[in-house]
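Next comes just one chain, in structure tokens: the form predicted alone.
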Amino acid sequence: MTEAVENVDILIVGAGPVGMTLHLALAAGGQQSLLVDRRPPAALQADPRALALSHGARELLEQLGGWPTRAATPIETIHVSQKGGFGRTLIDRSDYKLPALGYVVRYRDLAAALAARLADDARLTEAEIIDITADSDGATVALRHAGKLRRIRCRLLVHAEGTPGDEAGVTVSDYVQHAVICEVTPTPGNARRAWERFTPDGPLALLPLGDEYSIVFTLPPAKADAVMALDDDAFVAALSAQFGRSMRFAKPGKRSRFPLALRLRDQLHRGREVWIGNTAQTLHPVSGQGFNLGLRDAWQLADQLLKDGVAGIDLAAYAASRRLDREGGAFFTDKVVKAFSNDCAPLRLARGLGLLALDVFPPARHFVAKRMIWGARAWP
């Protein structure tokens, strides 16, 4: 006996925080849409990553719903330098007549705050996605869920959650990087400063969240294996080592760590099928742009989608509409890294010369400040 097939307008594979806020989106605009998980809920919960969100991604979530106000700290400054070099750079949000130039949230604040908007029957979790079959029409998804087949007919499949793969079609890079993970309590306080410190090894990012720090160390892979295995007390003392600065830091707490590599999806469409957010494209976590441009993936296709319909949106012409936000955020992030993670002295002079013309030029760091809030829609 053949199953039943269900139909929805709109499935939405991978309900973390982008795939919600692309569902709560279309249902403030009185679309339907339908969330597949292979995670419990519970496994949001368990996610180490603190995530950097912009003001920009503040002013979007807040119309949702979903902002975790008591949860998000803060970002009232940030402050850029590299270690071994002279310059600086000091932003601040009072230059921008904010009240922050953005947020450090924990994922799972985030993704509860979000849940919490969605109705009883917007998600399917635990389901495992065993076959896609994509037509001109559509896309056909045999899934199995709570023990049962099921098969789901949509007129349109987003992809909101995942890496692309080593597959035609995807730009890889690899930084032979990874990033360690932690949170650690500093001496003297946080003052809701955000710091981007680049060392030889990699960007080192120290993200205020409550009374503590979240870490971004990041390593090549052989290092990385070295500070992974560390007790605390040396953990602490090769993060101080790293930073250079007169901070202390005590009570390191759970350590993760990531590969990290720049993968880019060449077409973000095919036929009815559309890759938004990580699915699109995945950026290294220098100056927090990737999470950040997968919420604006979710919010444009989302209001394409309300203006043209699910039959009559054009997804070559979201496509073209993302292209300046996430090729210029990919090309920004892959510079910088490229251009600091050495210790070549000609390159630090060059450095050192334009972290000075930063902070003594404020157009020009106006400019790199509005577009790490708003992304291209800070442009020109």
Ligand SMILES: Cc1cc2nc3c(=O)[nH]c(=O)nc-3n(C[C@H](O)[C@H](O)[C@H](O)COP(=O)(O)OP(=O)(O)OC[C@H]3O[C@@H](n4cnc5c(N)ncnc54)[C@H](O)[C@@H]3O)c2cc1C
Second form
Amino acid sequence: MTEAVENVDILIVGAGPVGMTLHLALAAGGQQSLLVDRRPPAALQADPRALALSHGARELLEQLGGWPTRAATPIETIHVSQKGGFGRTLIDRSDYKLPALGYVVRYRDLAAALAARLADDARLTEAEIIDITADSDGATVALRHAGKLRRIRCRLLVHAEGTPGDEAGVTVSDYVQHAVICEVTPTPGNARRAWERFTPDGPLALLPLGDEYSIVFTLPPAKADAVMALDDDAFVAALSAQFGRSMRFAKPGKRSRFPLALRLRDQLHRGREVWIGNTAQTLHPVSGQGFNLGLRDAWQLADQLLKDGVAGIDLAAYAASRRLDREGGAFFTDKVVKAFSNDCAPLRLARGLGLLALDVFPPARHFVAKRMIWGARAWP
Ligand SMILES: Cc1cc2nc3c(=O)[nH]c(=O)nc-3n(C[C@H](O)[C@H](O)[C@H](O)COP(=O)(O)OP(=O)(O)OC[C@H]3O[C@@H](n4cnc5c(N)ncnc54)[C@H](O)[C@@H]3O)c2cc1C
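Switch over from the form predicted alone to the form predicted together with the ligand, please.
What follows is the whole complex; the chain from before opens it.
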């Protein structure tokens, strides 16, 4: 027996933070959409990441009622330096007349704040997509949900499935680095200061999160294996050695790891399908750009859909509108990781001079700071 076809205007595959943001931004403008995710909602609550979000991201999420106010820790200063070399830059919120340069939130708290805004029938979870048939008017998606086979016809199919694998149409550049993440308690307290410390192994970030620091400890894979296997005391010693400054760490939480690669989808749209968030671009976590960028994808796509309608939207124009932001973010993070993750003496000197120049030459520092605060809106 052939199952009935259900109709929706917009089907969003992937109910992570980016998919949910798109759904809520569309709903705010009166446009319905359906979210589909293969995992249960509880899976989002198990994600160990903490995310540094820009001031601009906060403004967008607040408009949707999806800003986790009490779970967000403001970043008041950012200290950037390199291990084993001179030069440092300090970015201070007081230069920008803002309450904070950015905020740190746990992925799970952000996901919970967004999910709390969803209507009961907004998403199908634990849904397995079996087939997608795309044509010039839309797509038909066959999926299994709660033991039943369903066929959903949509006029626009949005992909928000997160980081893609090694698949056709995605250009991959492996950093041969893994991020080991966990939370630690610092002494003295974090003073709402974020640290970005470049080391030959890769960047080390300390992000203030409540009374803790959320650590992103980037290392070559073999060293990451070793660090994952350390007991807590030895881990704290390894972290202190990498940080190289007078701060004590205690009570490290559970460690997790993520392999890091730049993954750029060559085409953001095909027919009536469009890709946003990490499935469109997955960046190195240095300087915390990934979700900020995905949020702006969702915002821009919603804006264009609300203006032009589902039938009228020009997906090529949407893709063109995202080009500067995504390519700028990918270029910036890629170049920073490659220029800083080595022990080459001339490069160390150049990096030191660069950090010094940023510190003593306010327009250069403001350029970098505004990129972090506003994203593409800061580009000339
Ligand atoms: C260590 C680390 C630190 C980071 N730090 C920062 C930071 O400080 N700031 C920042 O902005 N970004 C940061 N990021 C990046 C950020 O985590 C991502 O950009 C963000 O999570 C992307 O959201 P998303 O919704 O696109 O994808 P995801 O969060 O991966 O969600 C994708 C969803 O799609 C679902 N899905 C996948 N496949 C299917 C399918 N076939 N069918 C149905 N559903 C599917 C998944 O179950 C999931 O729920 C960091 C990343 C890492 C690894």
